[in-house]
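A lone chain, given as structure tokens: the form predicted on its own.
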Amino acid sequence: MKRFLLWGLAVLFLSGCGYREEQKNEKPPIVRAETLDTGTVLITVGFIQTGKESDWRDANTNDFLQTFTREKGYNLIYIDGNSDPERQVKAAYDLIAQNVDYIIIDPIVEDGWEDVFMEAKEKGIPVIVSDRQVNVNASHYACWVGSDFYKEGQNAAKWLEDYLEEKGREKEEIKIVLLEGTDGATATRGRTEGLYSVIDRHPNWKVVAKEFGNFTQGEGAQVMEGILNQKIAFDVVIAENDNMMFGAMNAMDQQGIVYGNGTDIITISFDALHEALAKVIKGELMVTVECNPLIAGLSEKAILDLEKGRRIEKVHFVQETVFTQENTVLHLMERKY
């Protein structure tokens, strides 16, 4: 956005999203030397990722790397947060110091961002929040793009509700094991709240074990192994992402526990990775609620609209599906992640 100021525009408003670039008595922005062979000035975008905790995250990262390319007119500065919130905050300050044009942040946790966002706004750098959310005044960032995690949780629990009714088990006592993601993460909070919005309607449903698995396969296996060692009886395993479910499945395999279609153990997870869809077809995983990682296009559209001074919405949801054996075969071959 600051490039336009150099070309003689006195004031550029970013309406919509509650965001406006406030002009102050500051030094002019740095003139960027980064250009394409055509002479077109590149848009410098800093992208701060959470880390590499899951296959979903890898697909999400690749989507951004393939979207913000030099051929399309971008100079992308990619930063791996390495699952460290403090590292992410420091990276954001570094990007502000570099005077980038836009910052895209996929926050590990929601708290701790107020000062960063305030400084970015003061410097006229629009911030786009991706995937997870932040506890920051909405006027301090341009917009948010990602999934409706609460709805995902609701969809998973509603599927369980319908399935139990179909099987004539709606009045049975149902014992649930819940593997949550990362404590403080938006996806964890949203999915858990969405699940409980349905669970709490059923007095015969009981969550008998609930632990954080940090969205990783290794911790999913460790948590499930601990639950099995406690000899806790359960009917349902819900993992808040596919990788934790894969780990839980490994733990159950080690103890000879059979799960999935045709068994007494119902398996539910989130993300709908290619491997998860394959397990749905085989019947090992009974349902996976999609969390679409391909959201870089929403971020790019927001940037292009802001470049043109257009009004943009504050929230942008990506489209998602609930996958069961009935509809998975149609999507498996075309899956990009």
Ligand code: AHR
Contents of the next structure:
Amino acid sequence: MKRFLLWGLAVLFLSGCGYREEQKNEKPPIVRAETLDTGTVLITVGFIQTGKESDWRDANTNDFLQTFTREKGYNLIYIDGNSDPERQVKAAYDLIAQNVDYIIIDPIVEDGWEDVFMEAKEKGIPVIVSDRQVNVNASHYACWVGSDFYKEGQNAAKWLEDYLEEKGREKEEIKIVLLEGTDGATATRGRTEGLYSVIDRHPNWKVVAKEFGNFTQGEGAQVMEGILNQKIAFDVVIAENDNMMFGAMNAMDQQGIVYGNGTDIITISFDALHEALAKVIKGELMVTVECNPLIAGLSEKAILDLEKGRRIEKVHFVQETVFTQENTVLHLMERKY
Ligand code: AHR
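Since the structure above is the form predicted on its own, I would like to see how the form predicted in complex with the named molecule looks, so please show that one next.
Below, the chain from earlier opens the complete complex, with every other chain and molecule after it.
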């Protein structure tokens, strides 16, 4: 779109080494369009990631690095948000100052984006929001691509509903421990709301503990350890991602608590990582609701359409599955993350 046709100027490439701290206060250089030997002008895409909080996130980052390659005509500027929302916003301003062609953002939280999105719009830089959403007027960005987090939460709770009915436990009091993701993140809000849309239909289901674990394994373990130390009785652990569930499992292992199929503790999580599918097959994890990290292709499609001057849809959902012992074996081999 706004590529400058100048040769030979160095381009700031932050890939791999992340967004270097010492550059935070420096004026970012203007990105000049680069061309391949074939004469193709590269499209410069700034990609601001949340950080490295989970294995899902690594898979999502790799998907972007493998999709937006030089061979395919892209100059990708990868920025690691380091789990810091302010750093992400600052990175967006820097990309605007560099006059990149497109900005893709995986936002940590929904709030705090309005001003920088307006600035990008004023400068004519299309912004694609990926994975989580933003609390910004939709006319200020090109489109959003990602998961239906509400549906994921609902699917998890519906699985629990069916399971309890199958076991003849639908009238029993069911005590639930809920490990939420990051406060203010769409993945947390959507999953929690989706879960409660079913939980609220069952007066005999009680959420006995609910804490944020920031989608990390370490915090999942820490939070679960705290709950166990308080001697809170529970029947179900729901973790809003697999890594927090792995942490919670470690905490339960430490205290000799058995969980999963054939035990008193029902285990439910989200993402469907390879390791989680393996645990589903073993019966340690009873269900993992897929959150598909391979969404860079949808962003690329949006960019290619915009390059051709086409109108694009505002919202693009990815396909997702619910994995239980019944349907997981076939997927384990092909799961790359
Ligand atoms: O926004 C998607 C969520 O973020 C994934 O469930 C989680 O693993 C990641 O860190």
